[in-house]
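Take a look at this one chain, the form predicted alone, written out in structure tokens.
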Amino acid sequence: MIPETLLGQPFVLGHTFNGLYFAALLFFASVGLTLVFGILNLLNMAHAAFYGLGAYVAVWTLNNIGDITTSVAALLVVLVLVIPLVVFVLAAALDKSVFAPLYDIEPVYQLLATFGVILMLDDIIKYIWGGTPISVAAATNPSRQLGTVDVLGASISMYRSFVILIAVCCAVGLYLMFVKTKIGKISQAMSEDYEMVQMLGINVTRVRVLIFSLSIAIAALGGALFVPFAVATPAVTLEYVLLSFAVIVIGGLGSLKGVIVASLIIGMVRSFGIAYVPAIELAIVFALMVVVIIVKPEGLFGDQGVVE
């Protein structure tokens, strides 16, 4: 028997909220390796380290910026912009000089060898900041400023709408870049043909490092603004990089959409789960990507192109 505590109006719309939440913050974490294997051809195991890379960033920023703003509109600009623009240098960096010659070889090959970046990234993490969990003080941190709203006797996060609302506007803004500019239909022409693109006199290594730096940054995003509501820990990255791939697995690999729509499946799934059956919330996502295998085995979108 179901008490009537978790049936009522307000348990069911601050868990349909926070399944929201949770389906933003997979959507940072999922989109761009889902877009780096549709347009590229890569399929890049490390991408959610960069998550937890972006969280340890914004920790150690939000931690040290204190003397010189408080301000939350400032906090937000740095986690929002500052920290992912920082990320997306380092991953333009890094396309050239570690991920460059993963292209060319067999998908089993790349899991592999990004793993092994996953790996190395986890231990500068834990040889810069350690290996215990750390949090954002509560001076500069932005969740606890902006505070709670009642609606119809649902406490809601201001910061999480906040987060919800970053996402819906990185989901709308690829959308009108593969769309509408130039560098969108290259893109497109790329995950058809590669080599064609190439031999029409496209820069197609400029585009693939814009790809690339553009989807570590959104990764890196979502790990900026996942650590002002909670800790950041290195079992961070081995979570994420786990649910990335049942989003991946449910949606479709290399579809905008399916990422989209598997983000709110598992999000509600996780949020409700928590709630009713928190023991076995995290098999029952794994169960279901079983079963999409089962019954489509190229996701729910996998067939449709990046953007269709």
Given for the second form:
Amino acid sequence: MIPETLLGQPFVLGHTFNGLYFAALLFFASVGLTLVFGILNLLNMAHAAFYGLGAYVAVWTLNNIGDITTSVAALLVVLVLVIPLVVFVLAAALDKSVFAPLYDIEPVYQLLATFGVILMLDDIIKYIWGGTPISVAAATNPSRQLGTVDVLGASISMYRSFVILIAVCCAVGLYLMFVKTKIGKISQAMSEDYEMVQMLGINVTRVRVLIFSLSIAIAALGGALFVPFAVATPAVTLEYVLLSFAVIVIGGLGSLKGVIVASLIIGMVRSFGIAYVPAIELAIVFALMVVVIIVKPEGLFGDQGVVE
Amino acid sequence: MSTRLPTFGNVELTETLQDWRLLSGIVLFVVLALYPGITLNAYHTRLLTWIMCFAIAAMGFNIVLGYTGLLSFGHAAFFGTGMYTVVLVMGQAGINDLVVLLLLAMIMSGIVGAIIGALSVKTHEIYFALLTLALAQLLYILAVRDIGGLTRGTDGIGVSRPDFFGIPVSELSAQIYLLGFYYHVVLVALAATIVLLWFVLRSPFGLTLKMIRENETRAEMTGVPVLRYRVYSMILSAMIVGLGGALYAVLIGHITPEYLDWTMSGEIVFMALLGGIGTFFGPVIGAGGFIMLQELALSYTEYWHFTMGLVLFVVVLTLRENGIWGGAKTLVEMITDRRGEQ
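Based on the form predicted alone presented above, generate the structure block for the form predicted together with its partner chain.
Next comes the full complex, and the chain you just saw is listed first.
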């Protein structure tokens, strides 16, 4: 039986909050995967590897920034703006080189080629930072500096709240981009009919590079935000590759709304799963994935467009 | 959106038997059988045994990808089931005969194949890949978290050397067991797999699988129960992959849930693709190429993942379904054609 304290209000509140935090991380790791598939027809297995890369870059940056600044605001700016921007530029270069030939091949081969990219990235990370887990030093760790507040008896981390806030901003920002901006509307049109957009005289390659790099940058942002509360290990990449596939399959390939809803579902399942059934917490996630593919292969929102 | 794969030449049986390929196959088999006895090189024998275990697995895998046209990312489930069946039957039931263990491993893998197959054959393309991945991952979690209380989680379980038809070969020293006995068991298993698949894939059954791969709708229209055939293909594939896993379990002597993880599935796919999923012998060549490449890369650098990733990337973009075996065949054909013209 579950002890009575486990059913108490602070406990439920705490786990709901943790579920939101997990959901935020899953959203960062998988939103780009679904956008790149929905708009550009590329199934990039290596997508979440950039989440791992972001985590490593963030640990390295935070551990070397101590001499320049230790102010929380500066550290958060580095995590939220500087690292994603650097990765954005890197991703643009990769899209023009490594990923360019993959757009024209079948999804099954895309899956295999990008599995090769995971293996390569894995060793590049090991070469630069070593194979042992590394973590952020206390002096420049924003999650330590921000501390916690008590809400109705539950201890809520300020840093985690910040991560959830950024995820919400990111989701709203993407939605507005697709609905309000010209680039967003072109992207939506590309997801409907790539060749027609090309024939209308629009430079689809430029839009492609932008969408791809933005997607990768969001994954790296997720990794960067994740790491002050955890450690960077090579296993992070593999874990998030699987989880991000679970998210986009449950939500429906190519749907922004699907990613948001599926991230919330899996975030909550994991948070409450760890609390009540720790042995099979991950199994529930994959069981959900299995049920969705069998019962509704298009996912919860996959039969709709990118933002509907 | 269907996966384009080349059609296989439909060779008549009598023609096949008079073929030079049969003769060279027998010669190769004899050379390989004599190899450990002549060289007494334990390292090479071990490496060859290792390659042959995975050659069996990769051939089994290719029934589903190359012949039926479905990419499974969950074949680690069958490889791992084969391994765990051997170790659990040995440990829990005390059965210590290799042949019985291998048969049980194949049956168990076949059952898991039937279950995963039945659940996933309705889906296509990437959905099939992701569904088999998720199902296999469930099995992995079962083993890692030690849910049945049998697998001892990530610590894994040791495998002792089994006997053979009541002959207490397990009492031999480890070296002689490998050189004089176990290597030959694996070699015979590989030869049997090749012969079996050569005939099965050329039988009406094999041709039906290819027909489904080439045009599912047409197969359905001509009265082929497509879904049922896909399940059969998964069962056959799973049994052979399970055999490879079972043989490998005895070779390495210690098994962990890692062999059920999706990266293991990725390695099996990699091997088949490297050798050529559109060819019959490709997976055997691919298993050899993969393991030797890995050994070579490991002897120069600890960063062998990078090398392997790069090779996979390049093979997918250049050779595609032909792999190195298909590529080599095309090269030979080009050379002989040019000679014929002169």
